[in-house]
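In the form predicted on its own, a lone chain appears below as C-alpha cells.
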Amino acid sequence: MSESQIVIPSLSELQTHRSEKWRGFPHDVLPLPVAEMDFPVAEPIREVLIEMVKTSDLGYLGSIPELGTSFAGFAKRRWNWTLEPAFVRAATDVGVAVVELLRVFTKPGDRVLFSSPIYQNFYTWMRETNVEMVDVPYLIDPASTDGTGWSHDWSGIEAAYKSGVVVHLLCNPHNPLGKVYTHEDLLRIAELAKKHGVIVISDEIHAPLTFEEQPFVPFLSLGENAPEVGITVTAASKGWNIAGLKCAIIVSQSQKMHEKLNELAPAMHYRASLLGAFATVAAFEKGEPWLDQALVILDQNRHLVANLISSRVPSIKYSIPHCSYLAWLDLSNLNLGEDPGAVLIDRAKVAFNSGHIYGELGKSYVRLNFATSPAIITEAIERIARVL
C-alpha cells in the first residue's frame, strides 16, 4: 500500500475481522459505533510489527526511550508543542492510564469534574475509583460560536471548582461532541485550576485527527499554569487505528509534576505491549503521510454525511464535527424513544452507539462512526431513510 493512497476494505473483507467492531453484531447489521477505523494499517507500522513477529521479539515491554523521543518529534511538527521526552511514560490504554492517575490524586469520595454528554468509559473510571462525580453538563447552543451546537457552562464549571473539587477530566477533543476547545478555553480551565488547587487531566488521544477550521491546542503547550496543574493522556490508537496493540501515554511538563507521577504504580509500565509501544514510536515518528492522508478521507467523509442526511433524512440535526469521526446525530425529530440507537437496529439493521450512554442530554442522540468507506456510510443512511 502507498502511504499516498489509503484503499479501504470492502465490506465483505471487513466483515471478515475479529475486532469487536465486527463481532458484535448480526451479520446483516451494518456496525458503525466502536471508535476505530476500517482503514488499513499505515505501512511504518506494519512493517514494524511483521519485523517483530519474523524474529521473534514478542517479550516483555522494558526500557523505550524513543516512545519520549517520537511523541515530542511528533508533537513539535503537529502542534508546536515543545516537551521534555523523559517526561513521557507508558501506559496500556488511556482508560488504565486516567485510573491510575485518578488513584495518584484522589481518595474514594473526592469530587471529580467532568462535563456530559461525555465518553462513556469516563463514567467507568471514575466508578473503579470510587469518586464523585460532579458532572456540568454542556449547554445546548444553536447558536455556539464554533457551530458545534454546544457551549461550555463556565458558570457551572467555576462553581464546581469553588466547591472542592479535586480533579477536572477533560476530553479535548471532545467524543462525542466533535468539539476542539480553544486557546481561550484552556487557559481558563488552566487559571481557574490554578486558583482552586484542581489538577486537570486532559484525555487528548483524537488530537491527530483535528481539522483546519479549529486546530488543537495541547492543554500542556499553555505556558505557566498548565504544566504546573495537568497532565496530558494519549495514545497513537485512534490517530493510527492501532488500539488492539494496547500502548498509550502520560505526559507531565513540569519537574514536580514528574516527581509526583513518580507514585504511579511502577507496574503500568510493563503491562503495556510491547507491539503496542514500538508501533506508537513508528507511527509518531513515521506515520504523518498516511495520517495526513487518512484526514483528507476523513474530511470528504464528515461532509458526506451532512450531504446524505439532508438529502435523504433532513429531519436528522447534525453539525459537522471539528475532530475525529464520529458524527453526534440529533434524532429527536424522528420520535423514536429514548434509546433510538435500538431502534434503527431493530428496523433499519444499522449499529450505531446510544447517545443515553453518553449522559442524560444524549438520549435522543445516536453517535456514527463514519471512518469507513463512501459506499458503507450510503449505505447506512439510505437504510434509515427507507424505514422512516
Ligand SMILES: Cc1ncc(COP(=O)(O)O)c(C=O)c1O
Contents of the next structure:
Amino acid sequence: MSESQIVIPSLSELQTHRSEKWRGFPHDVLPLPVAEMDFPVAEPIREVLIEMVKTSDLGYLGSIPELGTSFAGFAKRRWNWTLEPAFVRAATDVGVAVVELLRVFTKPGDRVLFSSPIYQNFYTWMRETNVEMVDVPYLIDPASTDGTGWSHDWSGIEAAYKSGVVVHLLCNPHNPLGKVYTHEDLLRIAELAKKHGVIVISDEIHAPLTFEEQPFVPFLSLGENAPEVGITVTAASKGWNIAGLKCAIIVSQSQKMHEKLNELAPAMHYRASLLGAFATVAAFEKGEPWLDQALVILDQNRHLVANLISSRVPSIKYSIPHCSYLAWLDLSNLNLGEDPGAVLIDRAKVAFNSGHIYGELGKSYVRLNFATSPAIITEAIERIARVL
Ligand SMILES: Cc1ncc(COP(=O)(O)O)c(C=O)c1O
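Got the form predicted on its own; could you also share the form predicted in complex with this ligand?
So here's everything in the complex, that chain up top.
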C-alpha cells in the first residue's frame, strides 16, 4: 500500500462489518465505541492472509522465530529499543497473556496495583485470577502539562508498594486517558519496584500509535532495574487493527526473567492463531508506511474532535490525547446523570463507551473512538449538539 491509500469506507460499507463495533448496536445508532479502526487493512497483512488462505495454510501455530526478529527490528527502528528476539513469546491476545502472567506471579488473594480510570478488562483479568485489586487512582490535575489533565499519585503508589503489592499492572500508553508515560515516570516505577520486590507488567498495546510530541518509551528499554522487574505485553493488533486475528506477544529482557516465564502455560503459544502470528510478522516487518499514514489521519482526527467540540458543544471538556484514537470526554457540565453514555445512545443515537466501566472516576465521561472518517466524527458530534 502506497502512502496515500488509506481510504476509509463509507458508513453503509462499514455497516456490513461483522465485528462487535458494527454489530453491537441497532442500525440507527452511530457506533464509536470499541477500540478498533475503520481503516482498510495494510497491504502486506492482506497479502500474507490471502496467500495463506489460497494455499490452505491454516493449521496450528508452531515454531515462529520471525515473531521475535520482526518485533525486535520494529522496536529498534521505532524506539531504539534493543531486545533479544529469543525472549519474545506468542500469546493468544493481550488479555490471555496478562491472565497467564498473573497466574505465574500471584496466588489468589495477592495484591495487584493499577490506577483507575483504566481499560475495563484490567478488572476482568484481576477478577479472573482472584487477586486483590489495589486501585491508586490518577489525580485530576488541571495544571498538568502532559495534555491529559491527569497525574500519577506517587505517594499512593509507593504506599501501596510498601503494603505488599506483588504485581503492578501498567497501561502505557494509557487507555482511556491517552497519556504516555515519560522516561522519568518509568524510571521511578522501575526503581520503586526493585526496592519493594514488585513485578511490573506493562501493557504496551497502544505504543505503535503514539504521536510525536510525547515519545513512547518502552518500559524494558530503560536499562538498570526495569529488565529485572518488568515484562511487556503487546501486539500488532491495535496498531494495525487486526484484533480478530488473535495474536499478542510477551517480552522479557533478562535471562532470569526469561527463565521464570518458562512457567507460563505452554498451551498459550498454540492458542494464538497461525493467521494472526504471520499477520503480526508482516505488520512489524513491512507495516510502517501504513502505520505512519494511519497516524497522520488520527492526528488530524484528534484535532477535528477538538474543533467540533469547541464550535458545537463547548461545554464538553476534552484534552487532546498523546496516543491512539480514543478521546476521553468529560460531560459533567451537561448534567446527563449517572451514565451519560446511555443517555447519548438513547437521545442522540450515537454510541460511545460509558466512562463508568473504567472506574468510579470515569462516571461523568465517555470514550469516543475517532479512528473513522471525518464525516462520521462530524455526524456524531452534530447528533449530540442537536439534542442538547
Ligand atoms: C490497554 C489495552 N490492553 C489490551 C487490549 C485488548 O487486547 P487483546 O484484544 O489483545 O486482549 C486493549 C483493547 O482495547 C487495550 O486498550
